[in-house]
Structure formats: structure tokens, C-alpha cells
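Here we start with a single chain on its own, the form predicted alone, put down as C-alpha cells.
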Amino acid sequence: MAAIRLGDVAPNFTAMSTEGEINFHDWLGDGWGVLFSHPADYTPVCTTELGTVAKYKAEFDKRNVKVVALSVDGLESHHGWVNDINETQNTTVNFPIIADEDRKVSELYDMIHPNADSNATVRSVFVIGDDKKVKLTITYPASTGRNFDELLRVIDSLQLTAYHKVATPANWNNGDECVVVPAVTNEEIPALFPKGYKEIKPYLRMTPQPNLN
């Protein structure tokens, strides 16, 4: 199984979910997407993760990002588990969960790592851009729940740098200064970055975040 690399077109698939049949590329439409797997239904860490994603849906919507979860359990199991998530996490699951009983999607996205567990998926995350290309992959072990604040931070960076000639420095958060990419000359900066810039070194130039007023 070839690994999916950054810049690859996200493999398309059709699968059943808690919200009906999904053709992944059609479902994404012109927006961004997050596909994330969880090892199994009715597991404690996954319960907290899916509850958190439900609470963050407005934040994903604001960024034009659709979220879909996946495990190798079936639809009946998913629907029962959703009731538990809603009850224990004080929320309402508001995104689809794919039932990948035949492991078709898990294998397509290399989500099963035999040296970790030969049956369950690891905690994979794929962020997919509006061009259907993979922008970010993160893999967590089953024992470590994901940080969805960090995922939103990374999406902010990905969307900013997709449309502006900047990069984001260490520990950047939305609203912080950005790095002017090396390909931009000093002569080009006034037109691209009218807020100005400061040069720390010729290769390290900082500018206010360009997509904020």
C-alpha cells in the first residue's frame, strides 16, 4: 500500500455513513475537508474526540471545512454510539461517520498499521484542500486523543499560505506576524504586503498577517 503524500489528490471513494451514502469528492464540493479515523466505536478516547468535533462544527464551518469520521464498525453500531456521544459529551453529533466494515477506505488511506494493531485503524487525520489535494497528514496512536485546537490552527495556516505568499513561524496563531516567503523580492513587498515588513535577516522578513483588516 503506497502512502498518501502531501500534494497527492485525495483518493475518491463511495461509502455508507450515518448520513447516507457519500461520494467523497462530490461531498467535499468546492470546500476543504477533514477525514479522520478512530480505532473503534464505544471507546472512551474516541467518544471525547467526536464530541469535541461536534462542538467545534461552527469553527470548521467558518473555515469552509467539512468533517467526516471513519471506523471499521458498522452503521448500526455507529448510530448506537452516537447516542452515547450526545449523552456523555453534552452535544449533538452533526457530521457523518463512515462505516468501513470492508476496510476499503482504511486500506485506501493506509489507516491500518499492523505493527500497532492489525484490525483497528490508528488515529489518522487528512486535511484536504479545495483542489482535492492532501495538505496535511497527522497520525496519532490509539492511546493519544487529538488536539482539535491545533487542527484548526493548522487549517488557518494552510488556508492563509495557500492564497498569500507567506509562511507561518513556530507557534503561530491566527493574527500573528507571518514570514515573507524567500521567493518574494524586497521590491515586490510593497505591492504584496502594503502593511509593511521588517527584515531581521535577508532570508527572514516578517509582515503582519495579510488577510486581516
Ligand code: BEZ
The other form holds:
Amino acid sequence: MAAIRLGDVAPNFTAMSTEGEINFHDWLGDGWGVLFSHPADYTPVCTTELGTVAKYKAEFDKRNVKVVALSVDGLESHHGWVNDINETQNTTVNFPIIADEDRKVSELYDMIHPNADSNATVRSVFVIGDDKKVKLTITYPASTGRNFDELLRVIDSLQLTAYHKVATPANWNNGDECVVVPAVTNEEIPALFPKGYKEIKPYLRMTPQPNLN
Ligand code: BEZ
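Switch from the form predicted alone to the form predicted together with the named molecule and give that structure.
Let us now look at the entire complex, which starts with that chain.
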């Protein structure tokens, strides 16, 4: 199994989930997607993570991003645990959770790291663009819950690059100045960035965030 790298087409699969069978590429449609794994159902950190993702649905929707979770637990376990997530996190789980009991998807996406735990998936995240290509991968250990504000921040950055030819500098947050990507020439800037730009060095050109009024 080859590692999945940035720019690769996200491998397609068919799997059972809490919302029925999913053909991944069909399910993605022409939007963006997040596929994220957790180590096990009925565990504390995972309970908080899935509750948080449910509460962020409007934020993912705004960005045209569908979210799907995965662990190697079965469907019955997922359904029972969803009741606990809803109860303890004051939310309603509103995205599918893949039941990867045969590890088909976990192995396809290299989500089991045997030297960490041979029986469970690590906390992997794959962000997939509307061209079905992998835009971002993140791997966290079981003991560290992910920061979903950071995930939204990164998706904003990825979409700015995809649609507006800017990159984002260190510690960028929505609304901050962006970096004109090196492939854009100074001659192209007025048409692409009518708000103007600052040239600090020929290779370091800043422009106001292009998708804001
Ligand atoms: C958790 O979700 O809390 C967890 C899962 C596996 C190992 C450690 C923590």
C-alpha cells in the first residue's frame, strides 16, 4: 500500500456507514470533503470530537464541505455511541460514521499505525478538494483531541488558494492579509487583485484577502 500524498486522487471505496452505504466519490459529489478517523467508539476524547464536529455542521456547509468519520467498530456500536454523543455533548450527530470492521478503508488510507496501536485507527484527517485530490493530511495520536477550529482555518486557506491564487502566511486567520502566490506575475496582479498589493520583496507580495468585501 503506497502512502497517500498531497495532490493524489483520494482513493475511492464503498463502505457501510450510519447513514447507509457510501461510495466515497459519489458521496463527495462536486464538493469538498473531510474523512477523519478516531480510535474507538465509547471513548472520551472521541466523544468530544464527534460532538464538536456535529456542532460545526453549519461552518462545514458554508464551505461546501461534507464530513465523514470512521473507526473499525461496527454499525451497532456506532448507533449506540451516537446516542451517548448526542446526550453528553448536547448535539445531534449529523454526519455519517463509517463502520470499517474489515479495515478496508483504514488500510487503504494507512490509518492504522501498528507501533502506536495495531487494533485501532489513529486520528487521521484527509481534506479532499472538489477535484477529488488530497489537499491536506493530519495525523494525531489517540491521546490528543483535534482542534476543529484549526481544521476550518486550514480549509479556508486551501479554498483561497484553489479559487483566488493566494497563499496564507504564518498564523493567518480569516480576514488577515494574504500572500500572492509566486506563479502570479506583477503584470497579472491588477486584474486578479484589484484591492492592490504591497511588494515587500519581489518574492513576498501581500494583498488583502480577496474574497472579502
Ligand atoms: C479517547 O478517545 O479518549 C481515547 C481513545 C483511545 C486512546 C486514548 C483515548
